[in-house]
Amino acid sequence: MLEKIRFDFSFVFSPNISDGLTEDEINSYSEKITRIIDEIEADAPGFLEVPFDKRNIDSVKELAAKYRYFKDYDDFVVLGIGGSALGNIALRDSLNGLDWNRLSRDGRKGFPRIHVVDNVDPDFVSSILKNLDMKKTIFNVISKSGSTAEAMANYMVVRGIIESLGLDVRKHLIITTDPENGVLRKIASEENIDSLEIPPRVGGRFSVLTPVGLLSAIAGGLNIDALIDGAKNAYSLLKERNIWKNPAALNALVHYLYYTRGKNISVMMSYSNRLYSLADWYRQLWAESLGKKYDINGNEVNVGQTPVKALGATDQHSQIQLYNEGPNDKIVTFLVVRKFDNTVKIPKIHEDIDSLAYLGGKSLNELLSSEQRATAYSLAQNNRPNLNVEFSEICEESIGEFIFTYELQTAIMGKLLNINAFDQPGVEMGKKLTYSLMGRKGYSQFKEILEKSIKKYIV
């Protein structure tokens, strides 16, 4: 299969911008590359296999099938947090496309709205419960502990509206979860409430491809085994020793030597509404997976590349500036299409007003993309690094190439920081404190230690 997406690296290198990488530089890391690359193979860490692993695609076909592909229900509701919502959105968002919700009961074959509930804001979750009819929705529970304050408070309002309205909940509930552990796994399994599994060694931010984001992918009548298919393809890139023949070493390998230069903040710059939120699930892979304390030998290093999204043109006017004559503290990712589905064409009018009239007869394609590449030879100009990662077209085998490249990439680059890409101490703590203001037995001793130690100043 031919690769559905490629990388442009040119204004990462000299003489491009000036003070940019040499391919001697790319060269000398060679040899590291590969017992990298080695490593991972060899060590096999669990996202890997998931392209592989037919369960996980056929245990969401077989529940889709049963629930006749959703088409009986108005809309599919995900309740999930970070990882268990990000890469639902990302799906949804780029290849049912921006309207789906819109059109979805009416000009989609009968395919369900796809919502996700992935905040726990009064008035975020009561916007989408409120135009809900119960009797034709169904909740997918996702969390792979059981424990996630926010995907299980949302589940609870959610059974409760259900049980109210003396609804049957195993019509109306789905649980995604640990296949062995659990409190949502207890809880499908005494209630004999259908359920899915996540693979036990897969992480929350590396789970799109599993049924976390598969099912309601199939849901919303998408082509799931071209997802896999474009993963696979990925990886079989990922097999090619020759670095400059390998996107997701090569980008891992670009970001780790700017950011020894003191690049400590990546940019995903999405000249695409549709691919905007592969941004915020970049955000999570890249910022979870990377920002950490200590080195796998226990050592103090505080490593980390902050990740921002912003979006073509509109940040034209509002980051732009910064990013061209700001700290030179960045390294820009462009998100760029080649084939859009629609041409929007502009007419020719105003032809007197010479300001107008060099529009006309064009297309709002030809100025999305003369912008995107206006605005990558500006960053070079200042000598701001910036790539391109092109999609051929925005489809299901792109997707799915892209996010295990990035996938792929992320496990690189933990390996050149020196450090556990693979887990997320950080965001513990703020668990165990909610966990304590919230009053779950066992957790007030962090209650104390919060209030004892706050000096307040409070204006």
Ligand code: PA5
Contents of the next structure:
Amino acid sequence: MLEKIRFDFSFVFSPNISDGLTEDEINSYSEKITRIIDEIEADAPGFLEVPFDKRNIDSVKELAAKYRYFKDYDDFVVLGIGGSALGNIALRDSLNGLDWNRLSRDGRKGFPRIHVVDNVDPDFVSSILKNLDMKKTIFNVISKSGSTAEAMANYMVVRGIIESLGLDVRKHLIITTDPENGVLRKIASEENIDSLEIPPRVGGRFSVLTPVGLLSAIAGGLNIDALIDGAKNAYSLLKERNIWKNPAALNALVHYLYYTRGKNISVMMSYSNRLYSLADWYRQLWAESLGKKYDINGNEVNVGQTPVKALGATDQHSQIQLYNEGPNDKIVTFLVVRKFDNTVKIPKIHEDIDSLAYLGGKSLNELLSSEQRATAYSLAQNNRPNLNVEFSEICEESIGEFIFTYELQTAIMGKLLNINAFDQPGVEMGKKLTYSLMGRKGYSQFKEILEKSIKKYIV
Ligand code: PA5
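The form predicted in complex with ligand PA5 is what I want next, because the block you gave corresponds to the form predicted on its own; please supply it.
Every chain and every other molecule in the complex is listed next, the one we just looked at coming first.
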């Protein structure tokens, strides 16, 4: 087994940065981390089983084969939100590439375009729907609960269009939801609509390597076995009780220790446009899992580290001034690609102009890499901790390994913070108020709360 990603923690530690962490500090947590990993393996949160659950992959492959790998369709559209969408976007952008939907059918080797409708902004939704030939489009409605207003509303909009055109919903809808519960499961069973199961014990933000993310991945021609192999690589490193050889544990501990030192913000800065959506996926994972009011003993703790995304080199000209000289409240993770698919050479022109001549004959690859190294070093000089996640290349295995490492890391961080990383009670109030504002039966009391309790300041 050869890992496709590796972590460079150099600028997290003293003496590379002053006031950095020390090896002794890490070693002093050795027993605790071992205990945490033992606990995680014993409790086995649902996501831990995902790479080893053959049914996950087999069900997706069987359905894809039934649909001839969607080659009869021009467009494959995911309708979902949060954990039922962000992983799909990250897989498409990183592995299909940012121009996938602009490629010709030949360029896509006959596979459909992949869209993810993860909002109810009417302009956004219309901008996608209006460009589809509905006869050649298949929609994958994804919702674990089957009750999320955004996903359900988009499902109803789409179904309305399909029916108004006299098309057979069974040829244009696939449902991905809980195996037993929820209205989507009922609809799928009663109407004999093809469906896939989200393992009941796997929460939304941990579900990208289940049918949630795998169906749109296979529809885009991706090798889902290799994605899972990457996840297995990550899992094999979790078995390593030596924290210095266990990236998920070490990175969780590094983030935890810096959090206790006031680094309330975790920036993920991708030096790859293709990996930028992974930072979006990470934002949900880190925020929703770790931002909690109560610890597991019921004490009010209000913990969590705010995840922020940034893009290098673009945001060097937007954010780095703040990161270097503003409040020292961040730990920065750079996503770095060692081997890009393309090499873009800069021609040797303007050799008589010093301010341009140094670029001639080099490549954009060298420039981007130099910029990342320079940014990391300058942050370190300013006593700002930062680390690299280095992808040997962008491929299914490296992405699968990254995803699973971060899922493991989040579970470990949850234990370090002594909170439940797998619930999201803070999202509930907003959901209930929305139901009430939209007139859902049984939720009218929330509308009264909203209307009565606010003193307005409208200017
Ligand atoms: O991580 C989570 O559980 C959430 O972010 C969900 O993914 C999100 O709310 C969508 O839920 P559902 O899949 O039930 O529609």
